[in-house]
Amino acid sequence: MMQDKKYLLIPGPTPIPPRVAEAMSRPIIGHRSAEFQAVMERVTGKLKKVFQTENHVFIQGSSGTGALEAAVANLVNPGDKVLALSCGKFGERFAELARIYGGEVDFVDFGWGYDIDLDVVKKKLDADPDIKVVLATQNETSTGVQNDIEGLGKLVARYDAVLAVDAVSGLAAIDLKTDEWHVDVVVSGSQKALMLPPGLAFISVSDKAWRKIEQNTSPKYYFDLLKARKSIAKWNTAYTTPVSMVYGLEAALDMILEEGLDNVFARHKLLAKATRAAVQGLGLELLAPDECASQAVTAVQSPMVVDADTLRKVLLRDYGVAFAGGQDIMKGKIFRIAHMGYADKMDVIIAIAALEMALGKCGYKAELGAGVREAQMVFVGGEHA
């Protein structure tokens, strides 16, 4: 086979559209120039449309984890009570950051493969009116679970607590109406559904959150959102802006807005439905139940006769197809197929066709074409809907 031909189906970094790569190849200009300020003003306006907000949205040179840390550093004072809602690896990371910044964390683990139970959250908030911050993950890529952020946002809005949501892997794949759903802080990253390389992070901040931030005493420098707010008044960032990445960001945002947000979400939902149907058609079990299944990534339990990491090695070695493995307690037990960002129907067909062949090589006998057929049936149905 052509050894350099690869098919990237991991939940970040995701494939980059040629239009985005071309935009990033433009000549560099000064990040403090009037010309670049015009770019930043234009790009920020488009970013706010994808966030579905009128709030400030900041662009930050960092990974998504940097945006999570910025949210915590600006919201959590030492000793503040923090309610951390977790259903996987990234929920755990959010909680860990809150502990590092001195928060008194009430960590609620709903279990890997399950979503947040809003009744539990309500009981926690009713029982402790001193909770200052609630942390949650929109799309838990470690388990293929998406949470009900609409319900959570409208619930937390009834209390004094500020809600911060990790939408690093969910923004632009799963609907998130920031303002309408009362989500105070939303953070995201460039290398997921936004179709860029790693290196940019984004943070939106509500008026309710600003009141908390303005009283914050936690030590911070690079991640200081008050500095970011001061800089954005001049359409700039507090520190050096990754200029080429911003060019690419605008191209990616243009693609998303031209397709239309509702169409983008519908595409992701269709790809997820086809992937899940295909996997079940091969007799494999999914980790997340249908009612909380992610539109961006599907987590699959590896059959007893096949170690998930061995299967992934065969997929990459023989077919050039990259799936993600399990993390922590799921290592070797699951594999994850991403279908976010610059993804379409044929990406799913390729992924499933390669999976069928790799399973056979690993000793799991599945009927060739059974999974592909199930995916095709979903796609044909979607076209005729």
Second form
Number of protein chains: 2
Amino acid sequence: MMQDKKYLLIPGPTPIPPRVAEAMSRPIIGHRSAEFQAVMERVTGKLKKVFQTENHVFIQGSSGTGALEAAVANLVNPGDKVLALSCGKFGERFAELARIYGGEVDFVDFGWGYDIDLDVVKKKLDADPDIKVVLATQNETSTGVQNDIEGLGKLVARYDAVLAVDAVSGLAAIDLKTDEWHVDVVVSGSQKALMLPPGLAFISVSDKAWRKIEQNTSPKYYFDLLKARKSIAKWNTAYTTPVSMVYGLEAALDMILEEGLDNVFARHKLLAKATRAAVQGLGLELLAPDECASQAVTAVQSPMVVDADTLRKVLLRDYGVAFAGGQDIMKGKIFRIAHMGYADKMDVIIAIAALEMALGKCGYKAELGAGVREAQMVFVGGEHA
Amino acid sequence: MMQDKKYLLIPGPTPIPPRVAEAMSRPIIGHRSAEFQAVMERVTGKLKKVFQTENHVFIQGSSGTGALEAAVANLVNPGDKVLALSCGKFGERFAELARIYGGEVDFVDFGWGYDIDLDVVKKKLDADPDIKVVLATQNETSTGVQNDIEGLGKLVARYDAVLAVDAVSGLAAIDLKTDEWHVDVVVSGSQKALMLPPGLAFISVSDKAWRKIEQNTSPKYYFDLLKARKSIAKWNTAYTTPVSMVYGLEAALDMILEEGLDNVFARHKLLAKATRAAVQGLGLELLAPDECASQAVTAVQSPMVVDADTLRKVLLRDYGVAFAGGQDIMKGKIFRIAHMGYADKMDVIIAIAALEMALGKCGYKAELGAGVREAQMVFVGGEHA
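Would you generate the structure of this protein in the form predicted in complex with a further copy of the same chain, following the form predicted alone above?
What follows is the whole complex; the chain from before opens it.
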């Protein structure tokens, strides 16, 4: 008997489109060759379009966390006042990095399941003109919350502080107009909406941020953005680049640009809407309210009678469907369904149909098909709209 | 007309065996899944065999330089005395890293084309018992020199200092008995003799090194080895691992272990011997003397009448053959032929045959076939021996 197929519905790493896999399997070439420099020039141009920026965008061989560290190690000097806006695990990580690099961190915790309150940010910035860096998360993967980066960017732009945004799991799923919204530093990773395996990270840097970076004294080498800027002037990288991943990146960026950025965002929004409707149709509660619910990942509160991690085991064992669990304080309490990157309507249908069957096995009575129907209604409406 | 095929003969990145490429194209799974933990446990066990160690060996998503930085950022405290033994570009890089992390660096330059003199090292260690860390390069890729790590390891073991060895381009090409030779920290990378694309790096850590690491205060996060140790206890990684690369790594390690480490080293040695004989048969001079010539890459002095970089352009344009050039002070003066990783006898034949033809086009009269014949004689002898 054929084993069940596997369905990876976690918020990274995400499934790889065949076109990207094909590109990655091309023969290796030297990373210092003229041929590869031409690739870097082309890919960087496409990456800038997806980052919606004319700023420098660098490609780095690391996870997204490595690029968060690059942002902090280059921006934060010991003693610098840092305003860290946190809505969950990845907001906490950004703040921890700033502490490690000697920042004097004002940690503002909006709570798991809530978004950043811009009024609070404005008061903080008004009260302390000495704040040098503001750290925020675009899409808080741990809670399925997305923040208003447009509002935040336009607010921080009025102050001396530099704004760095963790867009690791949100870029190419949720709109982020880097230049128009004045976001100084945007960090992203390969294995989320960019549809690549883990291993590459990206970072964009504005002129305002460069002025801060040029005065930075923290020890760094691999993550040194001044070195990266010097190298990219010749379409090179300071250190050996994951060549195959860059091939894959070009294919993924081509797919995104051919679909059109606005269509990509609309697709994610539609999948998120269908997922939320379906889950609520089963009588389950979402973690994040509609106003700040993520387009990339939906966090669902497990019913009282069902341990979220047991549910996930059943889903994987009986249907080959992988959801993510809750992290840290949310462990066992929530599960998370991703709809980011190489995802379409049928992925939502799979997620919900499997969820309905698994809930029943775990002792929660969900009407079979009731969630699927809610999702279908969103899709039919969405297609006709 | 068919374009010429391409032959990548540079010291990294190196060609990928089909078996490794196949493994890397498997579907992505979650990096926190039980399935992937099982992969990590298995792969780490195989990696330890290739490192010839019972120490921890960590897998990190970065280039080799990122793992050199991990070694330094975890071992060197500001003010620590560091003895940096350099034979070329990568020795200089290791020393630069130590300076960036506040080390008080005694930089001992043995010169480009020469190896480490153990008598000098002994005198230095005897003269200053306060030396905390010794940095050395196993295979100096920039000059084609390999160092006596056995002698160095056994020497440094008698002192308090911790020995960290850059084996980025040498591991799995040149013998390195980590435990038997008392090498505390060994750093390597994926894109050299390990036959993978760039993107992974590796680092092994001895008990003696852990005692130093546990007292380290340098700022670090992505490269924090204490965090890595905590994660690997559950066969996890602190941050998202390049999942596809780890699949490929297992395939490459399987190939190496099936061939047998000693056979792998003997193959590299034979290819190096044939390359050197062939080059000398054409009347060209090697950069490194026989006693310390690298098994992984051969550096050749370009004839007076031929600019090395022009020669390389002709090789690539007319024969699809890529050699590496000289770096920094050796630019234009040498070219480098790699025979590391997925390389066999016919790769040497290709390199030499193309070289003979290209030299003629550049105005240096080499007897066609003379170098190839020297290589063949080594192979015939080697096979009969």
